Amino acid sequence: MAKNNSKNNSKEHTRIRIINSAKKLFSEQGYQKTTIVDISKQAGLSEAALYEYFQGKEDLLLTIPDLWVSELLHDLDEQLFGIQGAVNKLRKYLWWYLRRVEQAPLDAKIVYLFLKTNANFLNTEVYANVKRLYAYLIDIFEEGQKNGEMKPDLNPRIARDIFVGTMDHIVTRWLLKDMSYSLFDNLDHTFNLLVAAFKAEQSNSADYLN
């Protein structure tokens, strides 16, 4: 039994080493320019050994962000726990998400610049988890309608799309600009503009913007 555990641990260690090698190379030189030979050399393996773990470069691309997105899902419940009000929750969601992006720039770069443009992305477990991550926003907008913070005729799914589209733009621009500034520059102003489009005219949500 001990031998089997040691063998399994060794395989998992090798798998993680391959993933980290691919992540580093994809981020530094781009997905298209990176080859399996590059990845195997970076990981200290032969090509044949690498193929025992992954079918190829695309398989690696589709696998890399899975752990990161899964961690985001696990963390989000804890981050939103105890926060009162839809606007407060939206603010927490935005600041938390951008903070996590800032803490894991390689994962973010692969997701935003390479993975989301891949035709097979929609068929991955990562995409399923991303949908779950964004579904929290629908719940928040629906809560806002119920408590009077949000417009009663607001479509929660369209509001979610606008919110996510804004986040995606902020992150993508930051990555394309080589992360040369803080994601939080002018974020309060951006957030206030978003909330102004969603909130009910006669609500107490102004209290949540402070």
The other form holds:
Number of protein chains: 2
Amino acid sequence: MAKNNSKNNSKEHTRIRIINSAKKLFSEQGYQKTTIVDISKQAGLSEAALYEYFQGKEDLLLTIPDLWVSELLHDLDEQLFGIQGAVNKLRKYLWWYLRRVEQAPLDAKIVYLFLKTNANFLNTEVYANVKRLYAYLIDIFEEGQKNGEMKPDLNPRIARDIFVGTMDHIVTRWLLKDMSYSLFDNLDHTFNLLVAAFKAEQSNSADYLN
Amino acid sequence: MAKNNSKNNSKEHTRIRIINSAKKLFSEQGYQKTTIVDISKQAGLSEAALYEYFQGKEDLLLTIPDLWVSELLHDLDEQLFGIQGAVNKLRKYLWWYLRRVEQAPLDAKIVYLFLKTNANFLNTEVYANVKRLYAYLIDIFEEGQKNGEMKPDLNPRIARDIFVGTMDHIVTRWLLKDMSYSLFDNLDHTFNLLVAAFKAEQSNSADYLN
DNA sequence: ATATTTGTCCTAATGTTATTAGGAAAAATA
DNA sequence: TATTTTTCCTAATAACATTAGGACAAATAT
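And the form predicted together with another copy of the chain, for comparison with the form predicted on its own?
Below: every chain and molecule of the assembly, starting with the one above.
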């Protein structure tokens, strides 16, 4: 009844090989232009064998970002742990996220460029996790209101929209331009402008530290 | 040599019929799931006849937003004509753009959800026109700096990124949520936050009127 | 008016690609 | 050693984009 480890490992290993091949090809050539034959060749398998691991091309497309985003979600907790103040948390969030994108551009490309067009996107686990990732921001803005860092009449959801919209825009352009420059260029200036939008007018900046 | 009007008209009419059919089906079912047979049936033609009008499915996909965006570009000049001050222009830009999206949601859906995934997108006329559309914002921010409305050290390109990112985010979510609410909900609050990011600190708000 | 060219459309291929059938070989288990 | 399960393959099948080749009619030329 107990499964043999080596078998398990090799099965898992093959699965990972397929995922990596698909990731590479999707992000290089796009989803449509990548064929199942391409992917299976790259992974060293026949087409049919691939169907033992994935239900089909679409399933494969959805699996890739699923892994990435759920990993991000788990990491975020760790990253924000111990950071004091809403503005500091926001800053960490932005730098952390762009770093993760920089480190996994293939995953990011699939999420940003190919996923939204998929009719099932809204029903996927990825979408749910992306929402959770963004929901953190709402908590941060609410915290900022409580401690006086942020405007008292700030709508946290709208603040989130502005923050996420800007972040997504930066990432999307970087991906479309083939990652030909640093994501962190001018990021300080961008962040300062965003904070100016959210910050309380007469912010006694040390208030929340007491 | 001179062409008959009725013939010309019927040719043009058929072309438009095909475009409208494709627009409807692409935005309802997505690009991938829409077949050439679907489109040609909807337009009352055979598949082969469609190829007299368009080079193929991809050409059809690119033609639709091309028409829309170039129309937008032309309209924008008119809309901003006579509006005084950078903040007022920004406001008009935002309201105008979202209105146009509201009025042509099928075109918007194609631009926002299906176009970016296309490998040729960066080389299309649509992309060039979208860039021009967004470049207007840079002019507006520069004007705002000259007349003291905007922060003197504002980087106009970054301000544009924030503005466009927020706008695109609002539109994208609205499209993904099947246009089930008004694009203008909370728009005032959103706009005020954005302006707070860009505005000069001690803005003597009437300066630029002199 | 008749012949010829051009424009519009069709049915029937063709070729690519995702997916499935059916079974062989190997590995695990009894 | 026999049997079941896993993993993989070759060879269909089916959906679809695109093309061939020609019919028919409208426009134009003679």
